[in-house]
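First, one chain by itself: the form predicted alone, in structure tokens.
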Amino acid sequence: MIPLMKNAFLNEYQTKEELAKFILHTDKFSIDKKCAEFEKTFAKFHGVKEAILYNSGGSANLALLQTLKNLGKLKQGDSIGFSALTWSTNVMPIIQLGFQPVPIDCEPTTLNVMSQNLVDRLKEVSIQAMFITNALGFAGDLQNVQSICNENNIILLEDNCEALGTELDGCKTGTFGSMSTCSFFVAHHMSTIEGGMIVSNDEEFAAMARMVRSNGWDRNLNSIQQHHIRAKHEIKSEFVAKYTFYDLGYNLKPTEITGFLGLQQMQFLKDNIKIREKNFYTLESTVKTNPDLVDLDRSHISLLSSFAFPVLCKSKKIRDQYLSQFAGAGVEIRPMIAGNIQKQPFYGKYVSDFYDLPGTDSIHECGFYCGNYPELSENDLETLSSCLSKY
């Protein structure tokens, strides 16, 4: 069988050995120096000022929107655009925090929201923020999306949980928006078992995101930020500040194990991405010869950090044939993430306004994906190529 993933970590034996040593010798397991070091290393990888570590990517998504609400950048009832092909934890916080979700259609050939999709939706409805998902390692034309958001005073946010390391003209996904999120779930590009991150160049956003992560208090702020917020609220002693809560927050803190694992996995990340891209090219060459399948457009992507290998068939009937072909070869497969999110049971329970999403419907009905990771052997790639050959 070829599973979606083979190991919990890259270089798994070495990582487990180092983790065992860390657990035996560390004096502190709650959020501390390893988490802070991982944040700095991750921010440097993206070329941004700030990174804030969380206990999951879903928590990072929730904290991102709560941060903007706390700062008054978004308010109750504001409309938030989002990629219609996405994951549940991209959309659920929009609903949970009292915003109005507005799905933006995705282009089948890129699997993502393109600038024209956003322009088309803005003809029907205004939005105050755009929470775009960079799906399965791919991305839309983010430079153009960014320009449209700037022109219309729309806050651009990125869910980059599936595209860690992908680049457009040398600029990494996750750096086009005011803030972006990443996930370190065990099946993602790099694993801390569970874990997530917000990255941003905005220090005000980052400070609030740290408070949102930790119950709304200021313990993880730097001394200047602590002085400012304590002066603002007339908190005059360190004793009182210990249990002062300045705004709405949660307990979304990671552990030092998360920080340690993140640092361990970062050293393998660049090679990991290169191998994933190489695997993708190998499998893509078979897709190009098969008239049953759509050759995805990555012409605007300069470095593809492939999360998985997406397969888009030219009809639902053809997809059903290839699902059988993959299953028969022992290949584990999944739908195209959550598909058209409007079709998910939770969505209709809480949202009354639905939109036509022909592109996303096509992806939903005609697509699926299989795993892509460095541990795939030559035999594995041959099996996957065989499955992608004309049925």
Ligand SMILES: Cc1ncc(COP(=O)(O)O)c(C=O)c1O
Contents of the next structure:
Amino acid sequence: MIPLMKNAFLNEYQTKEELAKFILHTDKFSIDKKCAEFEKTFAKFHGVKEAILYNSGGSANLALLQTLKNLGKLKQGDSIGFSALTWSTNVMPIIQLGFQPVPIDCEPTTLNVMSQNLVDRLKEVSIQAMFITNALGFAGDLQNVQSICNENNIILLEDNCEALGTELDGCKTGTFGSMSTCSFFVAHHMSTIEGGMIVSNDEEFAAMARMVRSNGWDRNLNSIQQHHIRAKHEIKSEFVAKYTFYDLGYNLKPTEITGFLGLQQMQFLKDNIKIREKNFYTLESTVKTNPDLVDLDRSHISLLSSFAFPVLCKSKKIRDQYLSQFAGAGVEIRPMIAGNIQKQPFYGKYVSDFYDLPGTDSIHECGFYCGNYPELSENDLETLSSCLSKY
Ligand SMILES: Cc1ncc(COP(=O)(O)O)c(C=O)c1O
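For comparison with the form predicted alone, provide the form predicted in complex with the named molecule.
Let us now look at the entire complex, which starts with that chain.
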């Protein structure tokens, strides 16, 4: 059996040992120094000023949109574009917070929204923000997407939960938008069991994102930010300040275990990306020889940080044959993320405007993926290659 994932952690045994020691010796489990250290390390990895840690990637997505709403940068009823091939909790907060979701089609050969897809949608509808998903380690031509957003006054946001470490022209995905999110759920590039992050260069945004994370209070702001907000609201005593709730928020806080694990896993991330990238190229070389399968276009990607191997067949009928080929060899596979999100039951319950999404439909119907992780042995890679060979 080749499962979608094998281990919860990079360097699993060592990480579990270190975690056990941490748990035995720490006397602080709620959000504190380890979370702050992980945030700093993660911000440095991306070359940005701010990183804010959450209890999941979905929480980071929710907090990101709530933060923009609290700051008045987005308002009730605004239209938000999103990649039609994405995860549920990329779209759900758009609906939950009273925005209009506008799906943007994805290009089958790159699995992502390309600038042309965005240009095409903007001919029909205007949007105030674009929440793009960098799907399955791939990404669209984000430099062009960024220019279009700048020209049209659209706030660009990236859901980078599936592409941590991917680079276009040496620039990391997650740094093209004004803010981006990441997930540390098991089976992603690195895991804190559950966990997520927002990264941004905008300090005002980051301060609000920390309040949104923690009930709307100011306890995780620095002393200058606290002074500022307390003065604005004429809060004079520490006694009152501790229980003053300034804006809409949630409890989306991580624990010190999240922070500790994040710091541990960051040590192994770069080497890990290299191994997965090598696995990817090995499997890709078989795809290139098989006329049943689409050779995905990654020519615009300078570093592909993969955690899964996406397979796109030339028709649904062919896909069904390959599903049996993989299942017969004991390889666990799954649909491409959540497929065309418009087809999910929750979407039709709350949204009435549907769009034609031919590219995403073809990914939905003709695609699937298997896992790509460092523990794949030579034997595993041979099994996967033989499954990818002509049926
Ligand atoms: C694109 C994308 N966004 C958001 C998420 C949510 O992350 P989490 O599971 O940490 O809530 C996922 C999870 O798989 C994802 O793939």
